[in-house]
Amino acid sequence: MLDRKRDEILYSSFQSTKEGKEELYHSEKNKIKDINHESNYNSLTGLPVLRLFYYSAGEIVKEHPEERYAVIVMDITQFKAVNEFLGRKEGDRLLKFIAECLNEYVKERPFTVAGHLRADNFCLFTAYRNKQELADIAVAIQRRIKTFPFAYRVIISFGICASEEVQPAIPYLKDCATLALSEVKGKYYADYNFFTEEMRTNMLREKLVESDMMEALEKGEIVPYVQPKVNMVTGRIVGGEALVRWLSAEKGMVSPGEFIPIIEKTGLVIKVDKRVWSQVFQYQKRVLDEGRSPVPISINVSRMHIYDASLSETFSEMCDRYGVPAGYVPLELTESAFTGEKNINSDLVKLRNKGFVISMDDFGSGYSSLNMLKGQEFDEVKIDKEFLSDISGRRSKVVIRHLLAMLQELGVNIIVEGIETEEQRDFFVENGCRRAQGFWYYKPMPLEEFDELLRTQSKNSGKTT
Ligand code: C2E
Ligand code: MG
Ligand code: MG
């Protein structure tokens, strides 16, 4: 069953290269015939738009099927900044200059078409003999752009797909070139990147994961496990963190590391997160309905959500729907969400006003800047397990000790993640950190097991937790 599904996905990806191209070609040809000049050419640069680009390239392939062809896509790094700092007019002047460069190739090289896809995206379709020629085109365009009199250092990134097959499907070449571009865009060590077999394998693997996850959601195989948070001084469980698990009928339990990074690229993580969140809210409601007092169970909020303007409403609705106060479901946002291009402060203010506790996850794992700590809009910092890896070293101890002192002075709550040894525990307790999460205490467990632990704890202490 699984193999059949895999075959279907592989087949549909390749279809666009084979059977699909004929169909696309004929439908585009008919459309082009009916369309007037303006909609076929970009009004600023006069270059063909995508549809005409595909059509003209298709005509060339049809007339000269013996040639080998390539598509080069290009993108100006930070074109938005050009427009913002220098004004739209200057931005337009740059785009026109790039179009002129491309037009020269169209005149000079046989079997060549240029296109202006959108804003700062251009492409070139051309016949080639060897890959070096294509790299030379990218380098030469880059060089020319550098000589363009402009008050901003413009860098262009290129993605190149050189087809080994005869009669390739142009949209497929363009998609592959775009994928190659996405891997080099904004990097300063390289201007261009060729599409490789490895990229194709990765792309297919990612597609498989994505479709497997959609099926897993339908089958109800996406569930939260919970890792208890403990007070290291008393040993009591004071909360939990919901960590998604995929309980696959075929593969067994799959950890988030294997699918979250992939579904974060496509946005499917939003659905997966919401599934986890609703199960946590449901559980907290059940505890409340049973007359027990819940401990807070935090949920992870992928950085993808920070672009969602209705995030705070989504959480408020969940509180209302399940009748669970916001304080019982703290929100963990990875530290990089606090430093990304979008300023999330206003969202965080809204959420905190509604009673949500905001926790800065993975502190110290990435590019933390102490500057981030100056911001006010979080309640808790979760010290990442990376910090603990070499805790025996003197320098490491100094860093952590001072970090803890600083956080305490700032009045931020601290929780340390990844306590695996008694030595680590003792060190953090000695330095005033009380709360922890780590394998030394508990590993993540099914929700029901966590519930059992809480019941036992409350029985032993005579409380209703
Ligand atoms: P995280 O949010 O920082 O979660 C803590 C991770 O550290 C968990 O891994 C947990 O099992 C692991 N951990 C805790 N204590 C120890 C320890 O003592 N030693 C070691 N070696 N590891 C420990 P897990 O469950 O594999 O999750 C990995 C990451 O996946 C999470 O890191 C989080 O970034 C992401 N993730 C998990 N669940 C979700 C979810 O529902 N939504 C989203 N968007 N991301 C999630
Ligand atoms: Mg977390
Ligand atoms: Mg963490």
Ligand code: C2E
Contents of the next structure:
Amino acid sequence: MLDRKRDEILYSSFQSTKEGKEELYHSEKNKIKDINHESNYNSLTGLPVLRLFYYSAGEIVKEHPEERYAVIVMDITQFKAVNEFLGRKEGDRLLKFIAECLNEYVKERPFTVAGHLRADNFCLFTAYRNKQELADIAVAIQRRIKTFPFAYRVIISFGICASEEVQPAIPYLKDCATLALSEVKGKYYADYNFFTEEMRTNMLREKLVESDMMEALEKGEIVPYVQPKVNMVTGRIVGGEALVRWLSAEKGMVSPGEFIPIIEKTGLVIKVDKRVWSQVFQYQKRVLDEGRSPVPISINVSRMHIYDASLSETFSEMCDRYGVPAGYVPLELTESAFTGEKNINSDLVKLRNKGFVISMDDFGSGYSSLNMLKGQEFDEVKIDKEFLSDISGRRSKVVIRHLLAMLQELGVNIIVEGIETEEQRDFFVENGCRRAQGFWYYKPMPLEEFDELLRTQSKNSGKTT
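Please could you give me the other form, the form predicted alone, since above is the form predicted in complex with the named molecule?
A lone chain is what you will see next.
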């Protein structure tokens, strides 16, 4: 539960967002009269563009403030595929038909405005009596579109925001409807979704986390924890993986599950990752300056970084700035990064040529792992811990045994992730694996604690690690 102070912060954030939307409406309202017809209407469908949609809906609210209003936002799932497979002409024909469907509601229902926001994104503003009425509109439009003669199955998703307030801010209603749409788009169990107070609370909580995270970066509260990687035969630490942790002065350790999904969604993960990367490079520089031999500490590269054209240069610059050879900082990419829309082969080649070790994290968690082995160049794979969940079963052992043999034949280094029992360790050692990480050995720890382990290990062995 959010405490009273947090409630006040959330409410303040909500109010400022709403007020900002109202200011936007009034600003656009003042400009609308000076804009020509071509700028006000979509050239293909003839529907109002967003600016005119806001203005027209706002005028209705102003003239009929006693009504309750809602915004319905609709989107075509995989519309890009429609254009690719059937051609732009067919796609345009579909968009025109949807516009005709919406225009019928404009003619039939009082206090109603339709809009064409962009590409395959449409919206409908209308007065309503109850939510079922709005749901019926979404279902009726979906049913009507299904009758359209088309060589591609068209799936339409709807987000609905029904306001209980008097004279609501139209841009805010549209944004809330869009948020509701994002949670149902592409799903097969429902065609429409209503914006709820829970969504509002989650949205504001995300905004609060985003704001707190920016402050945490400024205060230096974002730090790397390291989970050691161990040689399962000797028990020696042979490396580590840097994991982001948030040590808040007010809240203590913030669970990664609470903030990582949000920073990935908002894009803040890029700044957070770079902060962790630089701290790992700084630590490796310190080890080198002290005359010790570092063990490799891998850093995670999220999928969002894959779209950064300067990613290779960023890592090269860090190597040069800190004087740390690339081999001491392996790069871990999740399997999903290899299967994204962007082909990352050229980026991986550049990074490998600079000496970076490329590791595929969570190998086996998706459906394309084996296919990845054919087409991608990487140096190691980390066997996903899900593979270890049923290691005692005969079928599981057969699958894992053959998977390991195939990876070894390909010359790919293997790290087993999530070792938690002696049985798991023994099985993988028997099948030729040497390196692993997991709670059986160590949990993630502060960087200084990891450093102390290495110093102790070095002292006990009589040589640098």
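Residue numbers count along the first chain shown, from 1. Just so we're on the same page, rigid core means the largest C-alpha set that superposes within 1.5 Å between forms. Every value quoted in this text rests on a predicted model; they were computed, and no experiment measured them.
Quiz item: So how many degrees does the small rigid bit swing against the big one between the two forms?
Solution: So the smaller part swings through 9 degrees relative to the larger one.
Exercise. Quick one: how many Å does the C-alpha of Leu403 shift between the two forms once the rigid core is superposed?
Key: Here Leu403 registers a C-alpha shift of 4.2 Å.
Practice problem: Report, in Å with one decimal, the C-alpha displacement of Ser312 between the two forms after core superposition. | Solution: Its C-alpha position differs by 2.7 Å.
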